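This document opens with one chain alone, in structure tokens, the form predicted on its own.
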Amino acid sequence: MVVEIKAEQVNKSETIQSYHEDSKHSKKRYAPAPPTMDWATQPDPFRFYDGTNKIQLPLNADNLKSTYDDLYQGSHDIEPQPLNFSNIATLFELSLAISAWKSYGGDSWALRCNPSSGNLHPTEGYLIVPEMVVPDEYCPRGSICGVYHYVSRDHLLEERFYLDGERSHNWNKNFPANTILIGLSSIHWREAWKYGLRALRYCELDTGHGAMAFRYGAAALGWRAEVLTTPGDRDIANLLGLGLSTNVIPEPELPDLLIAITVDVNSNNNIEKSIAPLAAIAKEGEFKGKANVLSQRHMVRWEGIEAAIHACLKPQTSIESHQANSTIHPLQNRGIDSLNAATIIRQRRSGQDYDGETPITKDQFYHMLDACMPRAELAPWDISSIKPAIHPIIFVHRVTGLQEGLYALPRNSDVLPSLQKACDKEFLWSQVDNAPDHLPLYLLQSGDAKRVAKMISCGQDIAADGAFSLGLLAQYGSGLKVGAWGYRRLFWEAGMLGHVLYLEAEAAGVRGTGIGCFLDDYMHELLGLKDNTFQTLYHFTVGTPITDSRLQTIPPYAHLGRG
């Protein structure tokens, strides 16, 4: 088949993979990023509605009893919980919402179940909703029914856009039984800040990882959860009460993704067909409340992070088929049956610091990268309908009965023979033979890595000191010719990827790290890349961490008197 590709898709192309090399780091010089912290005009990390219904939401989690091992085998091993207001909740609790405060020195600042980089968080939720009933201690009007934004620091929705009468019936009938919809979007200012061009990029991996934190809460309560494919961003932005104009200068929120959730695993419910009726309902809707100003004055405009976001914003397309090449063995039991899943997910940090000196066991690290192999029909990767297109590249440091060295994990079969021959020839491409027999794992190269990955992830000693690092290598040439917004789609995923190494690192016992700090090119050297076939969007680390016990924890919501 000839695809016709016309000259605007041509120049969005152009676009962002001028924006791609322009925000790499590199040993010569690190992308574009403010001169300074402007500590003053630090943007607020938590965006507000004023003049809208707050609706507060309980705190139930603690009430869950499903096992972290469960998650990985289905919600279909889980007795799935009624889709109602109370277990909506607990989603949100699951996902999106603070897990803990820490405190020194007279500063606070809260940490949350999704992680972001530099922890600024610039990836905003919301509920889409049919009508629902509320208990009046939480609503006094009895139900919910339409559009809802999530403020975490509080654990409450803000009612933005609600539908009663026959504007209702129109909205209920387009949502197919037991599902609801979850809106990601984000807020670029918040990374800018700190990051300067390279912020487009942090903000896709966040959305990553705010969806495949929604993934892990929907399989606790025994729901299903898949990333939407169709949808255009400008529907989005309608059924979100989001504008497309990135004239909103500077803190514009723009759409990312829908989440369709649903109680019935084995449903397919054509959710997908109701987001374009469910928008023009919302286009001629009207949404309350007032946006918070994050900071008060904004010292750099970056236009090429409005260049990019306007080249590669998503139209509508038609659905895409299911994920070929999945792994169809099931993941193996670890023996943490005891392991809370509320509490793995919930405990979820960025390690800080790593000790150095203590290895984990080949069977823990085999765990950490089978849950990052594809199974369609299984949590957590049934997300996605998307064949897979990130691919680790590992650097081995302490891992008991395995050599030191660089590995690789093709997480696509149909993609080995085009990576082995992008690479270094000298490469072994070795299948590690204790590793088990569905895990695709190769050597590439032994010896210590640690002090070429320390080097390429800017110098932190991180990428040294733990028990192995990463870097996501993603199929970026044939990933944007689906056009330029197929570039948000792989940081999407590589975002997801790194969701997962958190949560299997916390079940291990130790702690993950997402590294956004890494000089693109050198890796790419390393590999022996001569083209933009792969390109590295994220890297990794995982290791026994350094507990500072400076640091005082203070519970989630012990600010609003909760648990």
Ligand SMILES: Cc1cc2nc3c(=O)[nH]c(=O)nc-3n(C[C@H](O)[C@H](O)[C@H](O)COP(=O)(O)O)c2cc1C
The other form holds:
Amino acid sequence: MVVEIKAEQVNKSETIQSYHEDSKHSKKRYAPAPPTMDWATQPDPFRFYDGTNKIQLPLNADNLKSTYDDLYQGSHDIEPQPLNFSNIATLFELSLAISAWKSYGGDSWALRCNPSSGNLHPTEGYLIVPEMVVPDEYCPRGSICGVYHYVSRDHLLEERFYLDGERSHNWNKNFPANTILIGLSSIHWREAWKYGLRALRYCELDTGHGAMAFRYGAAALGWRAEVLTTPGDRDIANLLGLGLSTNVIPEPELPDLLIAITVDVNSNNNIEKSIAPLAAIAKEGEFKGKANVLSQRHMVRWEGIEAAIHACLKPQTSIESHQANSTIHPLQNRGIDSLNAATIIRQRRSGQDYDGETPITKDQFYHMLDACMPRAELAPWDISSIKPAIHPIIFVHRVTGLQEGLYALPRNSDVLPSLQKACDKEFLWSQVDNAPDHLPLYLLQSGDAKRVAKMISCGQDIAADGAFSLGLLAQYGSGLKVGAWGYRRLFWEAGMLGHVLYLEAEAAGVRGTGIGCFLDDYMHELLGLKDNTFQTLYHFTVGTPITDSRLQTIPPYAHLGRG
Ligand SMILES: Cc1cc2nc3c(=O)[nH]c(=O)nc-3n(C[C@H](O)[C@H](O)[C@H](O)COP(=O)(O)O)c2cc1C
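Okay, that's the form predicted on its own, but what's the structure of the form predicted in complex with this ligand?
Once more the chain from above appears, this time first in line as the rest of the complex follows.
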């Protein structure tokens, strides 16, 4: 028996390693992708469940007074709002909602608080809630209780699983006081339609962005948000009314993670233990609604993605030890009271183009990096109780007072010896002396890195024309030791870091952009890496954007006559 399990684990690990290698872009070839864009079959970026009760959500975020800087200070600075229907609406408005429409030449497209590779939005969001009062104008029954799918296009909830009477008692008793759950899932087809085999990576990065979007939204309401580490995908699938099979051809939607949202920032919440009983209730329940078909035709089936999904399904696991090496120093409050949190969150955008000249200051740069450092007790990194395994390798192009070159920011001090050992022996590893003492920023090599940064980022100018760009290097070998499912978790952490950088860039008056298209092994060569102990999983750039004045901006819910 033991031998069988081990063999299965080896198999899964091999499958995921093959997926990772096969989905790399390299100087010689890009990862397999559709030869042309079949625009007629572009997947619908919005999921709907026909035949469900619709519960409209109010649009309240304009009323929120929290400042952006206060989000980082934990419980002390933001008065926790009551966990009620109206504030849950705000949580969605600040995480997965539409933040603007853009239009040009007769076309228009929605942008959301959460970014997404190719703006294809594979991530779906769910609310899992104990019985809660809802004003009659939103729900004539006067309450919600169960599992609800969020539709960002219409800012509403679709009631997939409702409980009342005796069943609701059993359900409710599993929720600790003042606690709700958010579930995230991915529809891989949305990304595979355009990006082919690499799509699974993009979905998991997007999930990380989505989770962090909830963390910031919750912080703006004075709440905690933590990704649960113990549930297995089977329980999450049951809870969200999804399957685990990729044979739901052609558009399977698969579970990713659960986030516990709690009001009492000091509570030692026991929600992890409640997931199995909640999932058992949901499994026996009747989920309402039929999911819309996203594309009328599906020309290619990406079997490599399906195999990888099966290999990295997560079993139920026990609680892991808490974050080590948390930075003790709180993030410096810049004291800019004019930066409203809800405004920064909703104005987040990707820079399409950078001006190639304007620098940022050292202080701005250090603040952005500092926000990436783990602080186990403070937002946003209290979202995760696992040890940080992703480390920025930075190409500094235009930071006043800092020499151009390649830098490293190991986010957990334990990794330093192995990182130094794995990297090019010529690297300097000299700690940047004018950086804040607690910021472990090392110069590896000085010199103009613009050309190489651009080449690594599939030739994209955005990697060279900003103030800096970076690759997020994962402790890949050790990250997979928990099981092949650790693969997805590494991408989530990388996506979360990307999200922090997006918002930090906005707060600094510049702009960030995620970069999913990069030549993996070219980056590894540059660093002198010889094996898979470390792998780069996501790239990012920050700088002064050139805005495209041809694009018209339309308010997020103007199409509904709201807001
Ligand atoms: C995982 C990920 C990968 C991305 N990769 C690229 C990229 O390689 N090049 C690029 O220009 N933009 C990239 N983007 C930015 C998206 O195109 C952008 O998020 C999307 O168009 C939505 O626009 P918004 O961020 O302004 O809301 C990426 C975004 C994410 C989240």
